[in-house]
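Here's a solo chain for you in structure tokens, the form predicted on its own.
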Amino acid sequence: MKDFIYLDNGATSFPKPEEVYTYMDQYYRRLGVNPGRSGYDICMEAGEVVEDTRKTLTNFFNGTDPDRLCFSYNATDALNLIIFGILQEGDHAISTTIEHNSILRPLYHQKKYGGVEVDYIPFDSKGFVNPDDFPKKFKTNTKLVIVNHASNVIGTIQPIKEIGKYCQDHGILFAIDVSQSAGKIPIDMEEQNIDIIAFTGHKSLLGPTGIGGLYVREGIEIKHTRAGGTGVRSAVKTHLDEYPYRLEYGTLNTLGVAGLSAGLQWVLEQGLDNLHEHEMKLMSKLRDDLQDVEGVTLYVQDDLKDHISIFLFNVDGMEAMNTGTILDVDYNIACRTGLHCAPLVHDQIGTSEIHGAVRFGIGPFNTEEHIQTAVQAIKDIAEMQKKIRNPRNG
């Protein structure tokens, strides 16, 4: 593992801070019981960890009521709760072509089986949607606008404040997916006019997999799409209406909550600005060192303003998967290849026909040496491919 270079932080952050490993181990050994189900001491203490994490996350997103911070398995789970809990037959929704399948597929399902109409706003050549395009699509039955805050493919940060203001002015719910942005850049529900946030814990919040959630602004109700145990008011025959129980079902992933708490604490101690500056410094070096290399194509990286550290490229004439395999086998560099669960992005940038692209996701533990090694590896692969395409005679 000494020479292993991990550049797949867009999929999940790795490694985690040492504090996350330590706290999860200590928590589960000492407090690995079911919180909220009984009144003995360690059960109450385990519950306090869960509630303290709700409060910290609520403050992190500048929410107002920790009870409206609901835990789920991941962002996909949270987005399903949102999309299926808000949209009904006859409703209209608006999204974008920048989306991950965690939004696209529930919307497709609602259109095919639920009688919901959906429009998609395309992004421009720089990777951004135009906020002014949204009100042009508003209808009397528009119920929800849902947008990926930062692209997991091209790294662009969408203008959610402006989109949210249009939605607010027209009484339309505005939800965002912050899977890639939470832990990298500030997210403020009040300032950015956000009604609902869906997040995951295992990316830039530096927690484990299997934990995520959503925050729902006061005054917004998401209907039940599931039912089950809550640990309280057990005699009530229907699932509870009050938050957080309204959107939580059965036993929580308490170990995941503990790990998320530790990861979030580490992020807050380091500072969002410092983490983002470090990652974007490495991103800039990667871009600058490769943008003029013959045989390497970069996508949507001419200007890195309003970007996170997601770097997308291809070596000309090579399948992305083959490039990724060489990086892994010959250079011990881990990355992501293919369509990245976001096919509409690849449709727009023209990489669908060649089965996607290679993605580097830079994280807080990457170094300049990692980037130098990756740059040289890509140059080597491009040179090798050039020789294959133009073999020398004799």
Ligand SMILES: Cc1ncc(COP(=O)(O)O)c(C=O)c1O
Given for the second form:
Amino acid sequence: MKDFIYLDNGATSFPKPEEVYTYMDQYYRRLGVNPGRSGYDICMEAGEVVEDTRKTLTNFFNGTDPDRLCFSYNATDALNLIIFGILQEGDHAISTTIEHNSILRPLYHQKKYGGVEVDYIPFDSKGFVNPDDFPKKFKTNTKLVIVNHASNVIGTIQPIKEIGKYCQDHGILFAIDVSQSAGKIPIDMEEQNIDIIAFTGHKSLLGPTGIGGLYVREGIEIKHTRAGGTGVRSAVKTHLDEYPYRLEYGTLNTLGVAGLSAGLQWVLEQGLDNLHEHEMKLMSKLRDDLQDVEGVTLYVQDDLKDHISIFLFNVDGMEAMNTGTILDVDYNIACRTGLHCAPLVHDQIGTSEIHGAVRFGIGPFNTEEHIQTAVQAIKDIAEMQKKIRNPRNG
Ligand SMILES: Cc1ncc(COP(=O)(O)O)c(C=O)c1O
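Can you return the structure of this protein in the form predicted together with the ligand rather than the form predicted on its own?
And the full complex, kicking off with our chain again.
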């Protein structure tokens, strides 16, 4: 059996740093109580872990008030809180065709059932939206612009600072989805003119699944779309208005918060630049070694500037799913195939009709040997496919 090679870090990072496993185990054994509910010692200590993590994440995004950092279950949950908590009947929203379904579907729901209008800005042939396209779509009722920072399909990093500036100048809220970018490239609320950030803990922040959150700039009030226990002021009949309780409902995933804090700590110790450089070096190697191989098509990878380490390709004449199966069964390489929860991206790059493409998501624990093996595997599959198509050449 060949060694297992995990190239599905776009779906979730795996493995996690050893420190994450160790800390989660220690935390849950020693402090696995329900913080914010009582005043005994370990309850207070568990609460400190949660509050310290809010602080670290707030600093990480260059926010100013840790209370404005609310935990959720993942980015999808956070994006639902944002989209349903901001947009009301008669409002207009702008998004892009680079989005994941965690934005597309809530927006579609709001359009279909909530009387909200939505416009989508397409990306260009290099995979970037043009910031100048946004103000052209602004209307008097435009309330929210919501954009994916880095694509989970083609890896391009969007010009959010420039989009944010247009929004700021026109008094329109600007929210970004940093599911793929947080832990890979810097994110700065102030510098990049961002109002709201939605993040997930289990990808490049290297935490476990089931934890995510959002940071909401001061002055922005997202309305409640749920209500319930917070552990605070139990006699009040309605859900609390103040942050972070405003957007937190019920017992937090404290084990997830602890794991996320350890993951983020590891990322900070390694340094974002070092991690990104390592991954992009492997990404460049993949691209360079495969770009001239007959029978292999790469998508949107001519220029790797402003990219994260997401690599998209197809072996010509093969369904992506079949390529993925061969990579798995014959080469022990794990990857993701299909539409990657982002159907509009595939519509635009022309891969919808062929049921999508194959995605490698490179992570911090991938090595040059992994990439060499993957390159050889893809070359073998392309060669095999060529022989099937032209048996006489074999
Ligand atoms: C760009 C993007 N946004 C949102 C999500 C949703 O993340 P989660 O499944 O953690 O909610 C993903 C996950 O693949 C993603 O890649």
